[in-house]
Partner chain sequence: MKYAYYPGCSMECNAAAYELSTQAVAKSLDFELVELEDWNCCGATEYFSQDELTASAVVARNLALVAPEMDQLVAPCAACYCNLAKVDKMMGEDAEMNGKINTALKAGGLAYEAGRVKIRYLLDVIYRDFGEEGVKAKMQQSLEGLRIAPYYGCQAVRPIKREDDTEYPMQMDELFSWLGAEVVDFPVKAHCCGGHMTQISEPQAFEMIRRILQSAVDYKADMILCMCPMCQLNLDGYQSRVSSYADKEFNMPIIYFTQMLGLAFGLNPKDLGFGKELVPALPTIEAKLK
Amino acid sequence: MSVQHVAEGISPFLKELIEDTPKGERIMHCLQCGSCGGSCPNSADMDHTPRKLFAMIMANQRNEVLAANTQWCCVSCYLCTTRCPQEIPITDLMYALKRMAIAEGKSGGTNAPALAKTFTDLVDRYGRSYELGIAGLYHLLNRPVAMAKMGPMGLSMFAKGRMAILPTKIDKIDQLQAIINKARELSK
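Put the chain from that sequence into structure form on its own, the form predicted alone.
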């Protein structure tokens, strides 16, 4: 079944989501069985389980869906996707919803986009995660008051050798940067 065939006669929001997600048309086959929410390690923290979110999408509740924290609670473990009897790419749909929410300035009351940007900026620069840099930059730029509360934990991690003061680059960082740049070019 083609995306265009499935997308006829549906809301613009659902159509956009389908077009922005590989195999996104599978959402039309959702049985509302709840396997996704039952499999999710973070469902208790979500405003709505994926099952409910899909029902909201079908009901064209764009603003409510994009303002929800559901997509931001997704940890990309793919348990929901692998357990879905209809083979719906749930995790990929969550990524599409994140992109839409960011584009429309709706991040569900979370700082997840800022944290993700801090992480990707550091990976772009060093090729790996750098805990002190992530925590420091993210909190300094987004939650400076909360940064002070993290001091004791940071000192404890440093004392136990669990956190480096300075970042280190991976070998052949230029190759990783070329891959990242090509991926960004292809996503435009």
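Alongside the form predicted alone that was just displayed, please also present the structure of the form predicted in complex with its partner chain.
Nothing else is written out below except the one chain.
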């Protein structure tokens, strides 16, 4: 996260992104080679491929970048990251862009922020993820039509004993929540 060798006068958005991403300063070394977009299984659906997005970041186009669907197309497969000849942690930069977009209420037209919020809230509450809780809360609130289509599969999963009706709660949930609260305080 060091910005010491980042020149003064660079795009403020670039600086902000670097500060929010472990090893984010590697983005300064982007060659615009496009290996990232060429590797990505979802680049065809992106508003802008990572290569273009990085150029937009350098050009301080904050609003356009955070409104894009690019970061939400990223499923964290890390292929771009391991292929990048400049060792730019592209997947981690996508996570940082997701966090910034969420903070601005932007979702690139997807329900991904709602899914992340539902999942995270359940972990904070129980210490474990809870598939039925995610399916119920997230889909009911955000995608009721899709939920209906998922019904038969859900029933099959129940029949095979692969979906729990009740969540599991860890014993020391107080300890986990104390850690979470402290971390939230430090990340402000």
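In this text the structure is predicted, and so the values were computed from the model without any measurement. Positions refer to the first chain, counted from 1. So that the term is clear: the rigid core is the largest set of C-alpha atoms that superpose within 1.5 Å between two forms.
Asks: When you overlay the rigid core, is the Cα of residue 150 off by 2 Å or more between these two forms?
Replies: Yes; residue 150 is a residue whose C-alpha shifts (by 2 Å or more) between these two forms when the cores are overlaid.
Asks: Classify residue 162 as shifted (yes) or not shifted (no) between these two forms, where shifted means its C-alpha moves by 2 Å or more with the rigid core superposed.
Replies: Passes the 2 Å threshold, so yes.
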